[in-house]
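Below you'll find only one chain, the form predicted alone, shown as structure tokens.
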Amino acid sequence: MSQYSTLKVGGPAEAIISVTNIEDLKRLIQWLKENDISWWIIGRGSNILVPDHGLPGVAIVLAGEFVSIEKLGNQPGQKEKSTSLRIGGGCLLAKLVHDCTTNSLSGLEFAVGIPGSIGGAVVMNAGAWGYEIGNLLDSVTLMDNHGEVFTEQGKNLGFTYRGWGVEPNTIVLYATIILTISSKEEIKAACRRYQELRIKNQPLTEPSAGSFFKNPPKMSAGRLIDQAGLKGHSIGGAKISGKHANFIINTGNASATDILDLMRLVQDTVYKRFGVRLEPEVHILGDKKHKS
């Protein structure tokens, strides 16, 4: 699984299956359920940590029609100069942001530089600079762990900070978002500004899973870790970035165990110092089964 994770760590899954359409995915999910086999949607691996012993089940990658971008245009009831896009759950955010910029569609500039897929972004309610993907969603097409497909309005998904209120074994098949038709040059300028901030403040050239911990209410996880004296601390090949303390990086030879040990050290140290228990933003796979 190290080949499917931006942290470049993780043992083997029993199987990795790429699925290209809804009917095949439905049959797969139903078969896995009938045979009591665990499964995980791994997206683009930008927000996952797989233990060194691997995954006792199947890792599923959404491909084919699930990486599509469909332009729906202005829909009834929408504001003037707005348009809708229907995006497959496996579509890369980077591809989507580029497509929006090319077509003068504004609203996703904040997502420039955020790795991963649109499905992962929805599940995590991905955001930056005060913006969140949940605020752009009109509707989402989902599949439950019985293989049943249904559509839910974005306003009913119970979005929270880096999360949503839907069962964890629900798959994002498609997301429909509403964007604004705007100036291409203004969109490009905003994307450049956000990307420059990322380059300045984040260790983008080293393997990581992005921000490792969620920010506690009205606090910064990175600041707490820094004030606890842990910036630059390492265990094995895992290190707390000297550029941004909320990034755990793989210096080249880290194991998943190194990263997990460093995670626990951060949690324990910050809790003893400040009384705050940091919660991982990264999904640690293998600890819960995606089945009923």
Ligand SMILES: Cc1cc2nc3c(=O)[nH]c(=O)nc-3n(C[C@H](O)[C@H](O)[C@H](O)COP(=O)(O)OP(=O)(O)OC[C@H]3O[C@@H](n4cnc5c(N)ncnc54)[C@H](O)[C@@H]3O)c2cc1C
Second form
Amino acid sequence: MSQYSTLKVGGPAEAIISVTNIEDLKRLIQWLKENDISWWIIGRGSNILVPDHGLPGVAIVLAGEFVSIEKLGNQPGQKEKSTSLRIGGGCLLAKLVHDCTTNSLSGLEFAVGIPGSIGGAVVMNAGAWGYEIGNLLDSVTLMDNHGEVFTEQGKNLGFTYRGWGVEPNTIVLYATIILTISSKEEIKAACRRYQELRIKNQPLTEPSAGSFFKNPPKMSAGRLIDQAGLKGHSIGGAKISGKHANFIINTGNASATDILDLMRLVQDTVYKRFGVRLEPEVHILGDKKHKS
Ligand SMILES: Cc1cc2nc3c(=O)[nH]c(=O)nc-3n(C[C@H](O)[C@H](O)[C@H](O)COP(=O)(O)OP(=O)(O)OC[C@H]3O[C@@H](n4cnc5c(N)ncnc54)[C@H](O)[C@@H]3O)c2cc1C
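For comparison with the form predicted alone, please write out the form predicted together with the ligand.
Below, the chain from earlier opens the complete complex, with every other chain and molecule after it.
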């Protein structure tokens, strides 16, 4: 699974299946359930940590019709300059942002540099610079772990800071988002500004999963880790970035165990020093079954 994770660690899954349409996905999910086999949806792997022993089941990757971008245009009841897009859960955010810029659609500029898929972004309520994907969603088409397809309004998905309030084994098939027609030059300028901030503040040339821990309320996880004296600390090949203390980077030969050990060291040290328990933002897969 190291090839499917931006941290570049993780042992094998029992199988990796790429699914290209809803009918096949439905049959697969029902078959896995009948045969009591665990499964995980893998987006772009930019917020997951797979243990060294791997995944005891099937990793599912969305492809084919699930990477599409469909222009729905201005919908009844929407403001004059609003327009809707229906995007497959496996579509890369970078491709979507590029398409939006080309078509002068504003709203997703904050997502520049987030190396995930739209499905992963919905599950994580991905955000940056005060914006979150949850606020752009009109509706989402989902599949439950019986293979049933249903649509839910964005406002009913219980979005929180880096999470949503939906069962863990629910699959994001499509998301419909509402954007605003705007000036292409302004959209490009905002994207450039956000990208420059990332290059300045984040270790983008080394494998990571972005911010490893969630920020505790009104606090910065990176600042707490820095003040605990852990910047640059390493265990095996896993290291707290010297550029941004909330990034755990793989210096080349890290194992998932190195990263998990460093994660626990950070949690224990910060707790002893400040009485604050840092929670990982990264999803650690394989420690619980994604099935009913
Ligand atoms: C350099 C770097 C910078 C980053 N910056 C940011 C940032 O600014 N803001 C931010 O919020 N995040 C950031 N991230 C984290 C990450 O990119 C986002 O959380 C992203 O949205 C995850 O998408 P993904 O497709 O990679 O999901 P994955 O990592 O593949 O999966 C994450 C979780 O979502 C589930 N999942 C994925 N796709 C689906 C689907 N279609 N249906 C149901 N479940 C699914 C997985 O099972 C897993 O539980 C950064 C990561 C990196 C490496």
